[in-house]
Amino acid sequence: MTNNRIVRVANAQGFWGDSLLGPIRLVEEGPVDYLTFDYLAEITMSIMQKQKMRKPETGYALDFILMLQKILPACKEKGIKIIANAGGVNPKACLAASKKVFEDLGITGMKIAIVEGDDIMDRLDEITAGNENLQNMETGEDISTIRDKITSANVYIGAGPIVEALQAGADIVITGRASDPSVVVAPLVYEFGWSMEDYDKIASATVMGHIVECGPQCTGGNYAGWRQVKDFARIGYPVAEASADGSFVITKHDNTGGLVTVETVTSQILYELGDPKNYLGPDCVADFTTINISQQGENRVAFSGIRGGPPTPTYKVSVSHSKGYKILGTLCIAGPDAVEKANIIADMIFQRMEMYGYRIPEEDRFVELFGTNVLYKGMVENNDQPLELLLRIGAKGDDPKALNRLGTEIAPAVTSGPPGVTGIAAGRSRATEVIGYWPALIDKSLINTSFVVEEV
């Protein structure tokens, strides 16, 4: 190991459903040492838990398996390691599906690891029987108020067990709800031999992980100066070039689309930041106000000087719970007086609900007229007389039967309301479950992570 050694970590998926072209192009278009994949959002865990309840062999990011089928041969040839929180609520099933890919492709001589311990769904009663009441961080409510409605409960674990899996020889590490930056922290701790108590370096890796976690959102995607960005179709996914001293450069592969500047990267830094002096993670507390950032060259932004401190004694817990139902439908309305007609149609639908015996309270109704600046409500004046608009109408409540009745009265507006109504989107609307989010804290001493490595 030399002081000028560079480790390249590229994030290939910013969320569950991101383009499969991300990992394929990262592997094909330039040098990479590690591919990281961030599949999990808060609601994703609940979706996966429901999938697992219906089919015990699911509950993980199915896209991960499709991706492995496409890039695994190249990863083996080039020595690229993979770290992904693709395990969701069922890392064992994800492991089994991954091993099947190896078998189908005839690839051997590699090791896969899974990290477990983040899923506390089955331990909730045991945990809350002690001194942990998992109070809602935003409201202070006790978790007992939603206990019978909980659909998933996962701890944001840190880099430690991922590092251990890498030390055990893993080429692929699959986790459950590891924190987004931790999948980037782990390979750098492993490669450079950092101590987990070298908080400045851990903070630097945490900042790096925060920057790349949303994929091309730091390389020109979703950027206010979008006219400066070239070739969105081939936008480059981020590559972080890390050094042993904790400094790093954010870049992308040559001859790819997108843009890497101080401004594009800073836009991502500000994403979901909170207190910039105290960015809390399971591995450290990072001080974003100590970041030194500079343009090093074309599509290269350098970082150094980042400081950090010890992590808090708690993990964050993401709990999802059932919170009733919702329904949403759309109608296109064209011609003169579109706004007036849309309001008449909305009133008509809710009045017909009452004719069926279902009254939707005003606060549970949802009516938006797209084309009248509804996304900027309260900030700009409405465009009061458009010649066409999209009516979005819906409601929420505890009775899916009542909401489904609303869905049956959207289409009839085409022939029984004012003229110009058309464009029913996606067929008849049906009630779907609303998932509530419950953030909480838990003492780290109550969480035991573990890993298993298997050779294929």
Second form
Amino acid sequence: MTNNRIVRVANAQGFWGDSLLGPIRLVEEGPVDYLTFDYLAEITMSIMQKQKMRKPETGYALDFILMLQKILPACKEKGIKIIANAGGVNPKACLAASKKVFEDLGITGMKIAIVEGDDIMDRLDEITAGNENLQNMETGEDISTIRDKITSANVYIGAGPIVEALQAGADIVITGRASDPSVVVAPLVYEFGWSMEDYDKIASATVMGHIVECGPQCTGGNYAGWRQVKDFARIGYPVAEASADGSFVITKHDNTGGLVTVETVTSQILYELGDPKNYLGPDCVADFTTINISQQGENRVAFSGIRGGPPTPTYKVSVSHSKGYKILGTLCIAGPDAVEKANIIADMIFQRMEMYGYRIPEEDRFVELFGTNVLYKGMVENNDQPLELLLRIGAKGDDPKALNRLGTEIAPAVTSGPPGVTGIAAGRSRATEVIGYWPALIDKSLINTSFVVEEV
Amino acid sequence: MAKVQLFEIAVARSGDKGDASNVGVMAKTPELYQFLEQQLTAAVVKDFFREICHGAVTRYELPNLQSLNFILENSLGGGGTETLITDAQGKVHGLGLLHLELEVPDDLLS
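What would the structure be for the form predicted together with the partner chain, given that what you showed me was the form predicted alone?
Time for the whole complex; same chain goes first.
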């Protein structure tokens, strides 16, 4: 391995539903060696599990397949590799759909791998029969309290099996619930031949993964100093240039919009951060207080000195479970006296639900008067006389039929209450299932990851 | 001394961790970081978010990044997937905190 070699890793989509323009532009606008994709939030796994129950050949990120159709020819031509946690709860189905894309485009001579072992949905009884009780990390409750309501259960696995798949020659690696930074750690371990026990380097790569995981949120997107940011429409996606010693530079392709400064990148370092000295991941514990950061030139921010230690003996588990239903309806209320009128209308709707026999207990009711400064409640003065506001009215409960009555009583408010109600074109809202999130830990010895690589 | 909003001296970003939000604040200069380390305590943040944050506020320091990180427990009405509130993920808690006014020495405001 040559020591001055740079490996370029770009995050192309930061969540399920992120713009397709990210990957399309990244493969065209400048050099990149690896594209990583992060599709899986807690709620995503639960949605995918439901899709799979209805249709066994689904349950993965369909966006990934649409994206592959667009960029595969360029990836083949330029030798760009792809690592994506697009497999959701069904990596095998994602593999089959990906192979179909190769077939349709007539592209051959590449290898696709899937990584499995993160999905413990079918192993829950076996796992909890032993000492493992998957206690809720936040509440301390035992998992037996939600056992029959569980809709998905996945372990945040690390870089190890992804590295093995790359070593087996994979050009595309599809995982289930791999942890977000691990999809970035893996290509660096593979390219530079790092030991997984070289914790300072693994910690560096973990910080790098943390920075790029939300795409352009580190290149000027969502930045408080937004007036300095140029051309949001063509904002550059982050490209991390990694070196064998663990140091790296965050940048973006030339002639793209956005802004890469110590401030824009630090903003993203702070995003969803807990205790900075103990950033826990499956591959290491990274210490964010050791990060050495400096501006290296226009739109280039350099990182060095990052320290880390061995990972904990446990993996994080994300369990989702069904937790009743919720409904939300909206009405626009025009002033004067919009606040007073909105409160009367909200009360009126709940009273009418009661006339149908559906009394919503006080604690399950929801009323938000958007436009009165609810986002900054208590931090700025309330706006008591807006000339327009959005009444967001909703409820929670176990009976979707009862909640749907709220949806049908939204429109009648236009003609049967105080004046100035409009904006109901969206139609009747309906109750949707509430997915609860149950974070837990599991001993690593109970999890076996594996990979399969196939040639196309 | 001048009374200024944090907008003048810092940038911020926030996100969710279950039913807690995190608010990261980065001072615009090393001197302003020292000032914020003194003045922007967990108690000040808790008081400013009193109508939104119904739990404890913990502060962590990152002097290497001129930054402070606050964890605001019980601030999202039950968490991202469960609540009906608009800012279910605490996305604008950071901008909210930048509305806070502090008395800042003039020599730090060049």
